[in-house]
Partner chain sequence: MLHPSCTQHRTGQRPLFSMANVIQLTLLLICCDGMNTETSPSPQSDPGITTQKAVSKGQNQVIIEELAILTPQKIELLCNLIDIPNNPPNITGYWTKDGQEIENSEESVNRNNEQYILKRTFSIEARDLGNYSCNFRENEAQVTFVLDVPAIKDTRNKPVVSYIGDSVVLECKLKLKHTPNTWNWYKANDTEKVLINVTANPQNYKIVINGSDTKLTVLNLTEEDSGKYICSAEFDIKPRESYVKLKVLSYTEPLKPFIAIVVEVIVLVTLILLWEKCNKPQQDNSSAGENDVCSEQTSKLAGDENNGVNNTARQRKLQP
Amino acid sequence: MPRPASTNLGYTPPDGGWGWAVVFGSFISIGFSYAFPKSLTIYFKEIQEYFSISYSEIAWVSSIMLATMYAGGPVSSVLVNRYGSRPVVIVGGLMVGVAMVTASFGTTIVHLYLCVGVIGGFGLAFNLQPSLTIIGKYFLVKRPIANGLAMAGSPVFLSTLAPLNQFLFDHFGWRGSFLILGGVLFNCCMAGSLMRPIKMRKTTDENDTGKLDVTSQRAGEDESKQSGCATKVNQFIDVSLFKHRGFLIYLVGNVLMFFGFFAPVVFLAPYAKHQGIDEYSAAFLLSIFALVDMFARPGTGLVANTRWIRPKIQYFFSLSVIFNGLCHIMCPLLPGYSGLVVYAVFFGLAFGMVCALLFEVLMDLVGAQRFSSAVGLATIIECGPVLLGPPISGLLVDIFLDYKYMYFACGVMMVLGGIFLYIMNYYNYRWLEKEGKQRKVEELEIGSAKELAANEENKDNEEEIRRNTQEEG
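This sequence as a structure, only the one chain, the form predicted together with the partner chain:
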């Protein structure tokens, strides 16, 4: 089974016990990170009127928050590599809570950009990466389930935050709501306190090229062979990942995929309304989507954990991406409201599958040790397509005045990404197998060479002893 990357931890992850509490903490952190920027849109109309600004100016708040959350990935990775998950999540929770409290007293829209957008975004970034990283440290055998459960936080929190935000808005207006939301976000600190650092002694092993103690020591300190600038950078974040074949495959495939990933979610309700469906039924479509998503994620985790899928989990991921793309291509062909309901169900399923596996496959490729840096680098590069995707799709809708071209485009991008991932991972698996075999051969050779050397040494020792006894005798 070609899975060399995951055994570099240097210890056996507990795969249970306190790990499930950590999963719960990650569930909360991931839920807030993904759901919170989307749920803020409820306040936009009132804030827009209050500051007398246009819709695009207020929409910047969400965009800046999302952009900072993705761009803050590498910063987060550096901190996690150095200090571990727990302090970073607690600081992140404090940051985002304080950001919302400060924003509730804001007097201009720029205050909101800075507080909610920049500081809030960084706070959420400090929540997202460490939550994903620590799962890799606590789980190995049951890691896909753990990932699936943790990622389920996003739809659960979105379904909860949306009505909560509406309730707060009705009772407290936007300022009071921001204040209370700041308090709610402090619960990220509680999630962070659950993320007990895991300390295991390193098993001294000549072949082990893995990094040392996972939290306290600087990454790469012992083994950086380059000199100067590169060494310094590598101490903070592992840029040698860009030479890692699996990581590059993941990156290219994901960049392709993310162009068509979020736009269909954003446009589901407007598309329904465009078809003549009333607002409540359109909103209900989103609820169906979120509900299916909620169960699809842990379900996918369970399926991915089985012994038939786990070894070839990269194929499972690429097939999910292709399935997702096909859903979008089929969408414009489905007639009426019932067609859209069917689409929402399948889309929810596909979206959940892809999200549940998104970080699991990265862990599978680079291993839990380097995952922290990998996810930071991946998110900052994915930042581009994630942010450009919906506006470009919106442009397509505006140009053609029809949603179907946008759905075709999104579907095609995802199918392309999925096919790329599938083919490249096929080769990657073969190369990994070959490399695995080669290493075994080398190990055998080294082993037999050692034996020979040891035998020679023994013979020499015996000779010496005989000579000595002869001399004495």
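Everything numeric here is computed off the predicted structure, so don't read it as measured data. Positions refer to the first chain, counted from 1. We call the rigid core whatever largest set of C-alpha positions still superposes within 1.5 Å between the two forms. First, how it differs from the form predicted alone.
Once both forms are overlaid on the rigid core, the distance between the two CA positions of residue 48 between these two forms is 2 angstroms or more. In this overlay on the rigid core, residue 21 has a C-alpha that sits less than 2 Å away from its partner position between these two forms.
The Cα shift for residue 110 between these two forms, taken after rigid core superposition, is 2 angstroms or larger.
What about the form predicted alone, after the form predicted together with the partner chain?
No partners, no molecules, just the chain.
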């Protein structure tokens, strides 16, 4: 796919230098954002007994935190567009740290919903979205590699936080652990301090200038058609993306995908225990999954950056989603613990591929300049399936008293989402090629018309000069 949106930045991204420090800061922020809500499940049993509540009530803590993290995307986008990534990430680190410290003094489950779920979720939203946005400011050629390395923070932190939380739980209980984790999460402020604003070196290519002029003229025509209210909204977040064909394809495919994306991870250990496997072996499946995921993300970034994959990266993402769904469909068909180990390996590979490409393909579609708004609008819509996916999957387990139907359903949803993305991106590529050819024809026609007008003007000038010469003679 042509990448005009990605290259019209008005400056040349350094593709290295301090950008690697920014990737390290994003690695920390993204790691905490994705891994922390999952790692809190270690404390759920004790909290459930302490407050005398049901499992569904305690499960809402992580669900609210994840849903708030996604729903806070537009707010984070507005703040990033206004103030930049660094201050937003620092504020987010302060919020999530204070939320965990406050939650350690909670007296009811509602306190945990508000502190951990809502305040902590918004803090993670202020960490996730700016970290993804600033990578696009520092990288262009090496952007898939940078995104893959930054997204690897999730499995690395998940594999680190799981034993850390178990150690803290054994020695300090859930209240003391929450207090200590609040201090640990303040390291997000350090990660934010690495995200200094980029110094823009403007490019002065005549061809780029012409493209920018055409783009600005079209943008001006679009803005003239908008109402005053819409114009004011676009000053904070670019809602015109809902008219962007590629963005809408990405959005519909991802909504289908996210209904079956997180539930297989949540229910992997319970499914193993349901088959009579001991707790430690069941927990080891998650370690295998996280280890493979850890290496799959940067590896996918390297593959996606090759000259064979990069121009058609949307196909690569679509096939990764289909591969993920097929893994879930095959899971109940694999016998015994050895079958679950094979599933954990392939699931970790597929999950890592999807996560490494998830935001890279969005930036490929809309460009780095509109990415902040795009990820904010996408996350608030995706928070619906993120919030409802695991409870619906749990309902299937309650109805059929078996996990295999849940895995079948999640696999089918992801396969449908991947097929939709593949087919629609195929047509999108063709439409873009046709539009590009039409644009070239229009430019040639405009150029030839200008050339004819200039020639006629020159002829008129020559005739006028001849007349003046004859009159003088």
